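First comes one chain, alone, set out as structure tokens in the form predicted on its own.
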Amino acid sequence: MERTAVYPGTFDPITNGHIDIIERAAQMFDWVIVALAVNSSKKTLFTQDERFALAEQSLAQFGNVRVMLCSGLIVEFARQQGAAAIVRGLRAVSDFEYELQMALMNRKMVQEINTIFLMPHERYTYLNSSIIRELARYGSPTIRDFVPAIVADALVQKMSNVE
């Protein structure tokens, strides 16, 4: 029987860290599922269509990883995905405390689906997609070492755009 995971997120851009939390996913299930959450109280730097794009042209390298638009509840969806578990990534310790409220609630709604943390490399244990979006705002070449090309680029694109 296949294993699914589901690792959701915004992916406001996709980043290193990300990557490194899928790349092991998907060395510990048949299929990962990258849900890219839709939220539309959320205001994002990258359209929906162009975070999707990122990280389907960013995770092309595995062969079992795919990625999906995701609206609702993450557990729901999980579920109508027939995973087994949904995996978050926890940078500190500050993470854990909401992390682990929403494994709670998740395993109450539906208790076959199991929550796994996994710690990204410490290289990007202080890295989020905000602090990317900042660097990229003030044209920092030190995004590239980050997050992907495709992604370094699309930041440096859009930040021209904004100004």
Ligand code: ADP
Contents of the next structure:
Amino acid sequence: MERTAVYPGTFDPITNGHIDIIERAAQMFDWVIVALAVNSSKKTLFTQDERFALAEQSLAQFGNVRVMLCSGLIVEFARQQGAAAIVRGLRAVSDFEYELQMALMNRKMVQEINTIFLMPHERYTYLNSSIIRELARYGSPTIRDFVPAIVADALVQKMSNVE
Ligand code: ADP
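Please show me the structure of the same protein in the form predicted together with this ligand, now that we have looked at it in the form predicted on its own.
Let us now look at the entire complex, which starts with that chain.
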């Protein structure tokens, strides 16, 4: 039986921290579905189509990873996809409380789907998409250490449009 994991998030934009987690998950599961949240209440820098395209292009090297849009509850989406697990990244203790709440609530809704937490390489411990957006806003070349080249280029382009 093939095993699928769903990795949900906003990916605004996708970073090397996300990709680190996806790579680990792709080694553990037959298939990984990166579920890009569409109905998130968050206001995003990149549109849904841009976030989707950046994620897809950044993940092209993985034969068993696909990006899909997800508009409803993540556990329902995972069930529809026949997934065995939801994958989340844990960077620091500060992630833990929220993630624990979500994992327990999701398990209450769909018992057979477990949440699995993976730790990224320590170089990505302090990385998140909002820090990247902030660095890009100030034109910092450091973003290139933390996102794929196409994402860095898209950030530079986006910031020049905003100004
Ligand atoms: P959201 O904040 O909307 O859940 P994100 O796209 O920011 O979505 O994150 C999706 C998942 O990726 C979460 O589990 C988050 O903890 C994880 N994540 C984000 N950045 C990193 C990182 N640098 N290293 C490991 N996991 C990360």
